[in-house]
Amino acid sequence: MSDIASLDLATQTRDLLSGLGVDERRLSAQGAAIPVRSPVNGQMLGHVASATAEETNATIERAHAAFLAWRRIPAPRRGELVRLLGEELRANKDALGRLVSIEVGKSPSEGLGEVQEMIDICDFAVGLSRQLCGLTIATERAEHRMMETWHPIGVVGIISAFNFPVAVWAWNAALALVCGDSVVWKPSEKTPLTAIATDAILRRAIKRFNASGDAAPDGLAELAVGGRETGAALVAHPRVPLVSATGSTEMGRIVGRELASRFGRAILELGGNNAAIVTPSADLDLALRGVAFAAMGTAGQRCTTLRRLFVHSSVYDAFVPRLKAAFSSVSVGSPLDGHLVGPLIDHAALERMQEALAAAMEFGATVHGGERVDVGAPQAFYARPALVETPVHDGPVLDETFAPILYVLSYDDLEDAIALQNDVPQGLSSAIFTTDLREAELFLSARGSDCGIANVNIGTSGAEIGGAFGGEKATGGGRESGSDSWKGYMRRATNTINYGRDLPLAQGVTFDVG
């Protein structure tokens, strides 16, 4: 094991980011720099340049003058740049995977896994590449044919937040790409070296796509680093159709309005008060396992973790004391080092959930962990799961804490769990661990989770990118990844096509002018 304190993440970093392309320079900006510090131990990184409202503005007119030439590049053609994206990927897993967990403080595991889910999805672009079809509609007039057509809606803004750095990027580019738009990548403030690598090696493909013979505009993916005033102009400029942005419901308010105000179209990934229920014929060793990752991955810092627990009052005495032994006893420290529960993304973060449990406290909840772990180094902040046994569903229990709490109530009725864990502002992730089917059936029903994602005998995390991510309310509405997500890329038209002599109008109106 490694003294967390005295590793050198620095130099491992700028040695990732040598070998994956990156200019040294990039980390040692001046002026207005972002400081960038890995949250494994605290040490400084580097300092990243911050781009400007203007700087950011001159960004996206070069990514319009690219979409206005990437959109003539047949959809088959601009899945192959992202085939040779998803080549580079795989060449450079390893790097950039570490990278991931320096940066944002993931276990290997973790890091790998986002990277392969930057794989997966580009390889389901590459198959939608040649299927991005609209219908041939039934026509009430003679000698008529009607369809729809989808079309490349422009430039499309991706904000993406600092809990998964880069994976959150390759859903929205790989499909944006294909579907004929260039993209202006604003990402998280606190894990802007994971976006400059992935930018590199995004080079590298664009680089093997000019040299057999196809040409990639100029501007076609850009990055933007900076802060709120980034975002902000990324949000504003009406050269940008369509923002994809994941974050806290708060952030979302803020680009919902803007982009309301001037018609622009968004994909909202935001917060998740996500919920599971161990009904009294659950498997309760498989319920452990999966509430125990649900609950603690990513130190509980994913949209999807699990934050509230209701287990059956008659298995309550069987099921909740092995998940308090399993909270207390799980690994906390450096994830480089093997430990199952990693840090905090920052101080802040910390207090939150140190405050939340305050406050859950004054609400009567008895409170097993959650404490700070000293690891020797001040400027990296660890802290034990928290298990909290509340008697209600209030205080900061309806509040999403981004952090390893896990809520835990009993219950007695199926369908007032159901109407309980549908009781909190957001959508996103739910769960049900039961073998009756009648139980299941019911919790996937239109009676039963609100959600966007309904599992059963599975956790609330660790989705793949087949399915359309995303949840309702607070949460956003909307759906990256896979399925039919590929259509919020696009503009939709409808074509009528008269191959006829005759100009027959629809409802049985006549307008003869002889």
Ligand code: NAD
Contents of the next structure:
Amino acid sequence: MSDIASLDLATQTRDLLSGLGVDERRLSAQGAAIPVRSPVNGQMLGHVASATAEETNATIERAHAAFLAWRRIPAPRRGELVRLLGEELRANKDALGRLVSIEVGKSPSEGLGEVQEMIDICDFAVGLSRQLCGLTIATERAEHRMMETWHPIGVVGIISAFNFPVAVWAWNAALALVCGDSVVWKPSEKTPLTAIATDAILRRAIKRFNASGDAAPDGLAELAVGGRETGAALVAHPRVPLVSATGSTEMGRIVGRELASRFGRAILELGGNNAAIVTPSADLDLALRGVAFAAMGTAGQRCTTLRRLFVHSSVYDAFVPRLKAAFSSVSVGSPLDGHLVGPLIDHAALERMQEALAAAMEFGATVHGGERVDVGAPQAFYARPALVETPVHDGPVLDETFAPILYVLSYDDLEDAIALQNDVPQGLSSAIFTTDLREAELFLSARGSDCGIANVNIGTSGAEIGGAFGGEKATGGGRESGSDSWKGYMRRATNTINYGRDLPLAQGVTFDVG
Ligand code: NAD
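Show the form predicted together with this ligand, please, the one above being the form predicted alone.
First the chain shown before, then all remaining chains and molecules of the complex.
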């Protein structure tokens, strides 16, 4: 066990960044710079320059010029750049994973997992670069052919949240780059260092790409570090036809409205209020493990974190006491020392957690855990995960509090439980634990979960990149990552070609000008 307060994470960070080729002066910006602290022990890691409005606009113009050149490169060649990015990420996985752990407070395994996710999406995008396929469609007119083609769309703005500081960029950038777009990334102001590190890794890939005879245009993939005003500049800019924004529903409401007002496209990946149902036939050992990871992993700071649990009354007494024991015994402390539950990102997050627990009690709930845990570092904010038995599905239960709080309710009828599960503004992730085929299929059916993600016998978090990721309702409706999400990064054209000598009009319309 290390003494957490005296752990020198600033020096480690400096060494990791300099190993990736980042000039250490970037950590000591003057003036209106962004301060970066490690949530692990609250130590100041550095001050990073924030882009001015002029710099952000110039970055977008550069990215637009890059797009005009990049769209001319054949997609499989564009895929080669992403292949090299995947190689560089593999080579630097340990360093970037460690930085994620230091800057966000994730366990080493989750930090490395985040980088693995970046590698996985690169692999996926490389294959995709040879499969940007359109359709050929039967036409009603003789000697005509109809098809659809997919073209690059332009500059893609990427706004990311603190909790997946680098993977979300990769989900978007790997697809956008093979699709022929350029990208400008506005990372969370809470996690600029991992963004700077990722940018350095990308520069290595671009250098190798150019050395092999290709030319990635200047400005192809840019970084604009800053606060919400930098994000707002991306959202407002007419040269940015698509913004993929990940963060709170509050942010998405503003960004979505702003984009709609200029007919810009949005991929919105917003908050979740995810639920699981434990039915009478559930394998309770498996459910316990699934619920524990989904509710407490990453200290409850995943968009897919399990926040509500509906347990059938016939298994409540067999299941909930075991869950309570897991909550009260899970180790809370520095994730770098192997504890399973690490810190909240900042003091405000701890305050919001305490407010939600107080509000739940006003609604008659019984709160187990949830108190601050003293780790000997006053500027670090750890809390024991809270299991909250609540008689009502109301009050804070309906909100996403970005902290480890699990609200537990008892139910008697599955259809009622599904209705309550769906009765929140958000629609991201959901799960059912059952060994009954009828229950599982009902949950997955049109009458079942209304979420973008619906699982059986696994928890709500920990998605793979092969599926489309995203959610409905106040989660924003966007889809990223696998399946056909790539279509969101391209524009579609329908083409009709007449190879005959006549000009028949569709629907039998005549217009004979002689
Ligand atoms: P946040 O909304 O505070 O910030 C997210 C990003 O949006 C940051 O980069 C921020 O600077 C930017 N931003 C905020 N207001 C903006 C504005 N008006 N215009 C432009 N940009 C703006 O979120 P956070 O605290 O960093 O992250 C936690 C939230 O993100 C949670 O709600 C979580 O559920 C959500 N999240 C969702 C997904 C998903 O895929 N659905 C993934 C990760 C996190």
